[in-house]
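Consider the single chain below, provided in structure tokens and representing the form predicted alone.
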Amino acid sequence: MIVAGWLMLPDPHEGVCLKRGFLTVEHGVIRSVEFGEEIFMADMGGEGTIVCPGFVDAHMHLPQVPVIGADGMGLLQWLERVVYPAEASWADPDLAAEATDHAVRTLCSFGTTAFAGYATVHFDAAKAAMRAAAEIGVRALIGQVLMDRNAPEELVRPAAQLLQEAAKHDQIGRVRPAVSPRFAISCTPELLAGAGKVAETTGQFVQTHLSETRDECAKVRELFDGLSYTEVYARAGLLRRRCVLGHGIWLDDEERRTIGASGAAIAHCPTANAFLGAGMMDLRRNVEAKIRPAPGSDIGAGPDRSMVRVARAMLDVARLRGELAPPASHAWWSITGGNASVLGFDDTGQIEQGRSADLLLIEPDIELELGEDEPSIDPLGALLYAWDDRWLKRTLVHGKTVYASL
């Protein structure tokens, strides 16, 4: 199969750039790139039409895409009235793959094609949803959700079997476990200390959440004898490079320095935040202390299923911050290669030759200046701005076609 049009290429000083060109997949895999002028014998694609990696979130809920929307809370009295009851729902198994199929095709329909997610306390469940998002073919992470207090009744577990439970876990296709504590307030801490065990020896990656919250922040303080949130992680040895820690807004500069040493990534869920009315992570200073950026949607309080929306929310908050927003070409960067880095994925998140044939079809219906040395208006950030989901023409994974317009 041949693919051609404007390829969007990594570029080492401009985070993306966009190429002329065609690439050929074989068996799910693109097997070369080549780059000019002529386009002969296209299957997919052609003039006009923007060949884009597939997106990839950093940090998502698949049993939230339902509850999308759910507005006038904050993250606390959000989780008890709309999450945990959905979440409940989970204890079927059946019910969990099926909605695992909706939520990640919804997220196909959108761009994603690889993310980030989590699942719920249920062990059935969990592996009912990896085998579901498997079978689709897309890149992922997912992690049974680990609590032992602080939460409903019927989403709690013994520690001791939430552990055993998580080590259990073992890849399925394209889709790796990830050890997953929902966050510190629902977690004591022989839980999270065995949640790092359980990630030293099977290599699993981490996932939590980490002060989205003032109101989270103090009750931390409270659970943990007056410890930071980070070095509540810190001490249960859940900060690693292979972690991804979601939102990250309320930390001081101290704890910064921690996490960067540490190698951790920092979800950043602009649209969550704004949401939820938690606040805005300080990009700028999050960075200087070399932490990686990892936009995420946070679905299901984050309302919009678009990572380019996400990105482009990324941007606005940096504004608002008074700061200098990255430029678009690194935004693109983030939300393709940048998360896939982040999460470990290197088979997806590049046009690159032996990569994993995850690709958007893109035909925008507004004139850019592709080509030029020196155009009027940046093209990425053209399409960044005007940005219409109606654009995204078709999603492949793995070289097949799981989402196409009519």
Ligand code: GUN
Given for the second form:
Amino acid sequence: MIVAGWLMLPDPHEGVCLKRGFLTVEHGVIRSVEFGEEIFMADMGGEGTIVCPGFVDAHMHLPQVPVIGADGMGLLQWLERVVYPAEASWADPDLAAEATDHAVRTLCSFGTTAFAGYATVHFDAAKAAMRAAAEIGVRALIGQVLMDRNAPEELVRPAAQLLQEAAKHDQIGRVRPAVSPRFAISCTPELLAGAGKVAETTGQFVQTHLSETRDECAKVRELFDGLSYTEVYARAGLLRRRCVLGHGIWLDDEERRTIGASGAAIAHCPTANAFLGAGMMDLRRNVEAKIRPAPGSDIGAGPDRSMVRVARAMLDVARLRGELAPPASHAWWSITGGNASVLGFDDTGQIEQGRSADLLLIEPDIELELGEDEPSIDPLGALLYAWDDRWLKRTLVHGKTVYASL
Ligand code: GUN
Ligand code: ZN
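Condition change, the form predicted alone to the form predicted together with the named molecule:
Expanding to the full complex; the earlier chain stays at the top.
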């Protein structure tokens, strides 16, 4: 199969760039990438098409897709009233499989072909979710949520049992498990330390939430004898390179240094932060502390399924804080190759020979000054800020069409 158009390619200085060319796909894998105007017999795409790697979402919750948009609450109240009841329904693994199939197809229809997601506290549901996602073919991390306190009875389980289960999950197709203690409030120190050990022995990724709202941070200090939120996770051995911390808004400089030195990344979820009124993450300070930022939708606190909207919100928040926002080309890199690299997905996120053909065919209905040496408007900026989901015409996962617009 030949796919032609303006290819979004990694650029060591700019993040990404657009180059005219085509790629060949065989057995779901990109076999070659060629450049130039001459395009023969393209099966897909053409002169007006932008061919982009599938988007990578660094933080989302599969069971929360049906409850997107429950507004008017802060984090802790929203968890109790909206999220926990929704997650309790995953006691039924068949329902979890069906919900995951729907959630993943929804993500693909917005261009996301890889993600790090949370399931629920149920072992069978987490497994069913991994299977359902693997069946569609997406690349993912999916974690069974670990909670042994401060949540409804039906969602807390003894630490020993949870840890045994967490260590039992195996990769299914392109879907890997992730050790996922929900957040410090819902985990005892024993569960957190055990989670650190499971990550160490199995090599699984860790994902959790950190310093999202002020109320949450105050509660953590109360539960953990005045320790900083970051120190709670550091002592449990959870901070490591293969670790994605959701939010990281209310951090002090010492916490930033600890996270930066550990190599852990922070999932930056600006649309979710706006929705819950959590605050605005300090991108500049985090980057200065060598913390890799990884944009995440945080569905269902985040109402936006589209990673392009999340990327745009990331730049908006930087500007609202009075900072110079990174250029759009960097934001495009963040939601493709950047996030793939953070999540250890070395087979996706870039248009490169040997990577999986997880690709998007985009046809903007605005004039972009593509191929001009000095465009009056940066095409990647226009693509980001004027983005319209209707421009996404097709999503390929491992070379297979999983979404096509009418
Ligand atoms: N903190 C703990 N659990 C959650 C969750 O499900 N969503 C968000 N946004 N924050 C959390
Ligand atoms: Zn989250």
